[in-house]
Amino acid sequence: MTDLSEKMKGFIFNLDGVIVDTAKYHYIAWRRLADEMGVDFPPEQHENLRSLSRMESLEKILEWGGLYMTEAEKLHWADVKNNWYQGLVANMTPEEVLPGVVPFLNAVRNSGGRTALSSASRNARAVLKSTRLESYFDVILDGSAARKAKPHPECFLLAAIALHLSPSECIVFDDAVLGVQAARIGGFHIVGIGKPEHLPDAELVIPGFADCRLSDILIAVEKMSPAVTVG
């Protein structure tokens, strides 16, 4: 069993692209909505919606299509999209958890670490339930928890508070530029999930949790210096 360092006690995970890959389901739902509106929405454009809230994503699609909607219409179509998305993720299975995630979470829990899930998605709990991951997290914060969007660090700061830890005692795992920026602004250690060239501000970048050992992460983190918290 890996012994946690005295400094690193909390592990905060984003959901999409870190724990599970729900991006494909978001794209299917947004593409269906875009088709309804007559807006071209290729897969590569979906990357521009990463880390954005549902309403922010809808406003981007409207902007790309040169369309105008009242606030009431935006709320309606955002709900329509979310209903389509919920129908898709309700059928997710544990087999859709990304490789290496469960062993890594087990290693963290077995070593005495505290875990939190912090996601901008209001459907985070539903995804965790369908993939049977709820029990792996001490704290679960979905999109209804934070009022300020990334790169503001509120979502991660709330997770640290719930874990009764300081940001400097926590490692954030995120796959998006805005998430990395939020963690650094908040004074957290940040491990990016993906490619180094896509996450230049992360202190450490790994391709995923497959073949990733907790001890290796802890050794690397000991050499890092988290960003200074911005008040």
Second form
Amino acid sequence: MTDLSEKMKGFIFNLDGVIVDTAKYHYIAWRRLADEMGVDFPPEQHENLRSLSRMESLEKILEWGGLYMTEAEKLHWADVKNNWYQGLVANMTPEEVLPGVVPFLNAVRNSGGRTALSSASRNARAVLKSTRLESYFDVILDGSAARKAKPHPECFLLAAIALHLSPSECIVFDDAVLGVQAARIGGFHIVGIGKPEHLPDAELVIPGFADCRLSDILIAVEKMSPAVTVG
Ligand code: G1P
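Let me have the form predicted together with 1-O-phosphono-alpha-D-glucopyranose next, following on from the form predicted on its own.
Next comes the full complex, and the chain you just saw is listed first.
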């Protein structure tokens, strides 16, 4: 059994792109909306929506298309996209959990660690339900929890508070630049999920949890002190 160090007890996970690949479903729904509005939205541009809230994402698409909408129209179309997305999420299954995630979560729990899911998605709980992951997290915070969007660290600070831990006792796992920035500003250890060249501010970057050992993460992270809290 991996002995968790005295220092590292909290493991805070972003959802989209870290635990499950819901980004493809968000893209399908946003792309359908963009097509309805005549806005060109190629797959590579979806990267620019990572970590943004639903309304921020819609406003970014409108900006790209040079379109104006009243607040009422934006609320309507954000709701339309959300209905399309929820239809896709409802059909998700446990097979869509990214490789190695469940064994890693089990290793954390078996070693006495505490787990939190912190996502800007207001549909996070529905995704966890469809993929049967709810029981793996001691704390679940969705997009309704934090008022300030990343790179503000509020979403991660709320998770640490709920875990009764300080940021320096926690490791954040996020796949987006804004998420890594938020974790560093908040004084957390941060493990990026993806490619090192995309997440230069992360202490450590792993491609995913497949073949990922908790002990390796702890050894690597414990050698680095968390960023100094700013602000
Ligand atoms: C919202 C955005 C989505 C983004 C997600 C996480 O999800 O719509 O594009 O990936 O936050 O930042 P929603 O609350 O609509 O489920």
